[in-house]
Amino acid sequence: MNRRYRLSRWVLAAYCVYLILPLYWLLTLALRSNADIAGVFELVPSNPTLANFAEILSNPVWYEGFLNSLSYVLLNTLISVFVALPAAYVFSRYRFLGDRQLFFWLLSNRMAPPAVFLLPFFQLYSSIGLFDTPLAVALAHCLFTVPLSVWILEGFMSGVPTEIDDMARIDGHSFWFFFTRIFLPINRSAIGVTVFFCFMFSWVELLLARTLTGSEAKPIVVVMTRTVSASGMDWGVLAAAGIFTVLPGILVVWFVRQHLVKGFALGRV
């Protein structure tokens, strides 16, 4: 037994080292000038230099971009737990005539590929005023967002007892007073759970975000792909890009952490 536990503490440190390894690869890259890069092979940087990180901090384009990846990112998280922990709460609460069939077409927008609403989309926001702004981008995200938000609340909300509900309403307590203050508290897993996942998804959308975005609110993940010049791949700025687009996710992980981990244990994630 003790033999076997110190395999799996071997195995478990090997995962950690296999995990840790491209992020800190990507330091090293963004703590080496290009010139460093495209010569000997380090695992340390032997001259390490902040330029790259004093590039993305003190260029505009960079730092812009991450503003409206930032903001569009907000919006499309915001919208899309507002719309969805209502709409949960009637799937697991409810039966109504073709509730199954909604919550299907619901989830086969998110199994539809973000290349077949770039042209809707683009027409739409050409026509209204909303191309090249962040909530253009946001309310993009939500086509896919939103199902998977209901998706993940509704299989929670259906393991809180209803009995729940019936105490609330005997006690003479309002809906509203039930669900923001009795309901949703129990449900924080959930959400922690969706906001990590809505999160994530409209960070690293690149796709819709290019499209729906032209010079003023382009985000982050398009000035990424333009660091190609004429003397080439800008590696050094591009590495320390890199590393603060992992920060927000971290940041998100390290806030909903508690409630991550009982959201994977207990609900349909």
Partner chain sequence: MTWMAWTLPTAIFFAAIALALLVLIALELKRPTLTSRGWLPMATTRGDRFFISLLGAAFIHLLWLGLTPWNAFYASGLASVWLVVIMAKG
Second form
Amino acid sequence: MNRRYRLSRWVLAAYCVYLILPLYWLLTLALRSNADIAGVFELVPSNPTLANFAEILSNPVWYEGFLNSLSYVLLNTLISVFVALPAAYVFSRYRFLGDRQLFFWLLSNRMAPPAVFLLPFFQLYSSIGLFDTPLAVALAHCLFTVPLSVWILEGFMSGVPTEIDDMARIDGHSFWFFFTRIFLPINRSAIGVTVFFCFMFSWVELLLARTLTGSEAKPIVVVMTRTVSASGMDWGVLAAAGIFTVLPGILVVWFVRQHLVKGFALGRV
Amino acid sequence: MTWMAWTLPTAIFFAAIALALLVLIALELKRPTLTSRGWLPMATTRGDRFFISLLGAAFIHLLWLGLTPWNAFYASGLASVWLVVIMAKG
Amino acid sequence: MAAMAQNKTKDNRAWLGVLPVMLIVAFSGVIPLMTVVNYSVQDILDFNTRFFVGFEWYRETLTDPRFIDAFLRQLGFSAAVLAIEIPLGILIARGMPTQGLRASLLLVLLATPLLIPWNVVGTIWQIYARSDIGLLGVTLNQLGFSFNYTAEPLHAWLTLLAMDIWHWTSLVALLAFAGLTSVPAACYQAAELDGASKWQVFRHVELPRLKGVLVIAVLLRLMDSFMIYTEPFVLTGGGPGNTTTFLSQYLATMAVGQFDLGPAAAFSVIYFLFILLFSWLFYTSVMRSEEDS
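Mind giving me the form predicted in complex with its partner chain, seeing as the form predicted on its own was just shown?
After this comes the whole thing, all chains and molecules, with the earlier chain placed first.
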């Protein structure tokens, strides 16, 4: 693929500009005060300020939102990866009754629109007293993060030759020893990618997180939309909050860049 | 359980599906299915045909309810025929 | 499943491994789904006062012009998204360098929009496209177009499309890139010796090897665009009027805003059936291409 097409090159270059411009604009607005944003239109901020970032770090509504989000996202990631590891292992190693059907059923849960589950989730978590707790959101997000984890992990684990299993057996290792000390370390990058995707999909989900929380466990995504609908329109702070939510992804992506595509394709590439 | 708002017809519906799954499992244990090629454009197993016929039956109902003003029982009749045909010949 | 070629042992004890997953997905998937079906055949005033109405809500939903409009809008949006993002993604992938620091940096840049929380994508485009403070909005207006996506349905649609292209074309590009790197250099050389044109090289050398990843790209984009909620919710709120209200948003308003249990449940079931159909198509085509390779 060293044969380059001039058209494709131009398209790539143009698309990069197209990608960067909105991000650049987010950054400039985050560096300006509200009066400044409303007053003048300028491409490069003439009076840059860090006040918006300071506001987020000092205002409890903002940083508690971050902490709330973080607590259900971590909980969800933990649950998903733990239950998905054994399942992905058996899917990649064994044929059993209903395996294909089960695998498909998981996929259909990953693809299901959260809106469909809105009504029963609200009733379900209210009736068992979990409404407005991080656990409710974490469990609700399992609907799509568990299938996602199983599919991604299965994709990676299928690439690990079964000879390794046989060798461990011949060496007299117990299954438990083999699984935790040999198999999981081999798949550590797969687990890393899975954690990353669980984290991400739970972090970005808005509809369920908003419906299942009230004032106690209000997540950051909801705090952000509330600021938008308030008449004040605090653009600068909103942009700064945007920067804060974008950064973790950009910092982590460098480490998973080799496996990113495989993760997005549910382990199928 | 009150929040689940069970009714007799839906309970029968889900019980029937659960029963069908149990029967399929029993059949599978006794006489494992081979993928076979019928009217459908790909090779299917018994489980695949069951899923296709159920999904098809659901869409028959939707089309019927959306396009005709008549009672849905006719659609159910049509869907049963479809179900049998796919299970047997698909 | 992946790599069918690998010899798998047949062993029903494997069920122990999937049991935890089964339990958790049954709790968060099956019970809610059965509940939705229960709601959809009843008129529920409260949980002690409810009446069985059969398929009435289904018929009402399916013949409701607002539902049909939302459905058609959704189809139009998904079709437009696919028609633009797939070819664009392939073009971008073909322009990518394969090695070196520049390739890594480009990869990270392309991946960036995919990792931004969806509501923040909406926010970014909101402050980018607004006609008072947005770079895009102000520039367009100064160029003489009277651009205002909060008032003009057409502008709202174009902004949403531009946003979705910004957000998701990278996914197609990265997938296509992964497919292109699997084309051996020898194939290009052979094609060159045969004097093949650029189009012929694409059609007969690259496209066959892209088939697998493109199937995944098309179906993922189809399904994810079919349940789009967060970005339009933040950017346009479904407006102006109802012109950018897609299925998920319409359903969310019914379910949470108006709390119409019966009709919203019937809507949910219909919506889910379509997703089930798409998922099944996805599953069969992915598994088939894995068995082929």
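Rigid core (definition): largest C-alpha set, two forms, superposition within 1.5 Å. Numbering follows the first chain given and starts at 1. Small disclaimer: the values here were computed from a predicted structure and weren't measured.
Enquirer: Comparing between the two forms on the rigid core: C-alpha of Ala51 shifted by 2 Å or more?
Expert: Comparing the forms between the two forms, which are aligned on their rigid core, Ala51 does shift its C-alpha by 2 Å or more.
Enquirer: Superposed on the rigid core, does the Cα of Glu42 end up 2 angstroms or more away between the two forms?
Expert: Shift at Glu42: 2 Å or more after core fit.
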